[in-house]
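First, one chain by itself: the form predicted alone, in structure tokens.
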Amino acid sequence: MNVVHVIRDIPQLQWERNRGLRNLTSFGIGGPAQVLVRVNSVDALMRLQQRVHAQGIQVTMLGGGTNVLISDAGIQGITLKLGKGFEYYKVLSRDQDCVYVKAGSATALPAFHRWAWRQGLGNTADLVGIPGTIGGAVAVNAGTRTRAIGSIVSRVGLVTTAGELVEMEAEAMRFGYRTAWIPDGWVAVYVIVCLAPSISHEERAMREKLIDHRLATQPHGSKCAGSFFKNPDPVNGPFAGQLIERAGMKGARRGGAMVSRVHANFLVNQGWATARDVMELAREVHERVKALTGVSLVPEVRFVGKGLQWEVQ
């Protein structure tokens, strides 16, 4: 099927054939998208969703590209990115306990946190230093090991596969550790969060502690996708990085991929890594940790594209 023929007359939409994706991800890895589509309005996305799902065209959502590994063979069908029309934030209302803020899903999470902090609005300290978009953060319930963005979400606006705009309450999203429930094929277009009217002294101190901790323990400037594996016990530990280090895998290499010497739960691209290199290294890390500790590590990174699947014993 000619994908472009199905979507080419939709306004507020741009598309490219065979667009390389490596420079759209923090890993710097990935083959081409058959068709990369950028939508710039909710109306355009509604029309796109209705058409492509009626035709059975595969759609892969690519947010800020920070928690994803893309296949060397690329992505079939449509690779979807939300454009400038989804980058915004505004105060909706205030009451004694909460300032409700609406943010477009393509809004950069660091920019949103800085804006909230300048406004004197609390409840965002746990988000400091986390890259990506606010929509992506909600999809994986990003945050620290003790508190995540789901704790401040009130409602989320989504466009269904039928091209309808619906609003989902936070309770329906079943937020858990690095998980949230969004029906397959639905696209989050905005998030409404409840921010505290002021920033407490405790939150200011916690933010400074988090900044210092991340600067000291994470491989800044490296091409990576953040923490590769989920922590088996996010509250009490031991954490994934500790288990990987115990297994003697810190600094291990496969092709151009390496287990970071700064933090063992970061797999980094030394500049020439392929998705295959990363997967082979990740599987070896998994096997070594399981053999030593009995713990089966679960990836936090999302794998997308042709032939890229997480399969371990």
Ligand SMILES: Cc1cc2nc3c(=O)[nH]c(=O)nc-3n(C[C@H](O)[C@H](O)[C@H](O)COP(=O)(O)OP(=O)(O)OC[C@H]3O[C@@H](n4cnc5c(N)ncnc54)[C@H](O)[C@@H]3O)c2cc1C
Given for the second form:
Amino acid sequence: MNVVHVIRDIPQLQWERNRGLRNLTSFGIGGPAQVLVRVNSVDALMRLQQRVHAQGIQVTMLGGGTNVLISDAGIQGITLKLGKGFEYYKVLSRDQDCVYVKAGSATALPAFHRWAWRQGLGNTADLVGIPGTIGGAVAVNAGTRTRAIGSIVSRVGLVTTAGELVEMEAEAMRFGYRTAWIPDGWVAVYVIVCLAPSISHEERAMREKLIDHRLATQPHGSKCAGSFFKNPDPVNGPFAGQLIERAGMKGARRGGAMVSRVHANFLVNQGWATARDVMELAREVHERVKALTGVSLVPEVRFVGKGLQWEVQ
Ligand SMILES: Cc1cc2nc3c(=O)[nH]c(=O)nc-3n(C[C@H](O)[C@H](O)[C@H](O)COP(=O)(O)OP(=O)(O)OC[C@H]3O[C@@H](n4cnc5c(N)ncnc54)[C@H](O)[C@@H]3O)c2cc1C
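How about the form predicted together with the ligand, since we already have the form predicted alone?
Below is the entire complex, every chain and molecule, led by the chain shown above.
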């Protein structure tokens, strides 16, 4: 199937064939996209969705690429990125409890947090230090141990595989620990969040604490995707990092992949790691932790592309 042929006359999108993806991810790993498409308007996305799904072309959505491991063999079909037309935020309305802000899905989460903070709007302290886009954050319900973005989402705009724009209430998104319900192939195009009209002293203090905690416990400037595994109990622990450390895996290496010496739940690319290296290391971590504690760690990172699947005993 000639993928480009199916989409080439749709305005407001650009495509590249055989485009390397490693520099579009925080891991710095991944083979090429058969076709990388950047779409710049909701209309163009609706047309693209209609056409490609009708033709059975696989579409893989990529946000900021900070929570994914992409296969060395790359991604078949279309790898989709939302372009500049999806980078915006604006105040929609206010009531006593909420300032409702609509943000395009490609908006960088750190930029959104900084803007909200400067405006004196609360509820975003838990998001400080999380990279990626606001659309990606909603798709994985990003957050901290105590609170995630789902708790401030009011509604989400999505383009379905049939090319329709629908708006879902937060309840319908079924936010859970690093999960949200988005049907396969649907793309979140905007998010409406409820920000507090002011920032409380407690929230200011919590933000400071979170920043200090990150600085003290996480590797900086490493090529990684944040926590690799979910915490078996996200609130009370034991946390995945503690289990991995107990299993003696801090500093373990496979090829170019290494368990960070700073935070054992961060698997890092030393510069030459392949997806295969990371998978092998992750499987070994899983095996050792299971043998020692009986806990079967579940990856938080999403695996995408040809032949990359999480299979463990
Ligand atoms: C140093 C570092 C620290 C981190 N700290 C945290 C943390 O504290 N808490 C936390 O939760 N995460 C953390 N992460 C992981 C990551 O930053 C978040 O999960 C982030 O929200 C992912 O957003 P993204 O845009 O990069 O998504 P991507 O990694 O690009 O995609 C993640 C998933 O979401 C899907 N997706 C992306 N955009 C859309 C869309 N518009 N519509 C539908 N589906 C979409 C993708 O298909 C994929 O399945 C960290 C990562 C790093 C590198």
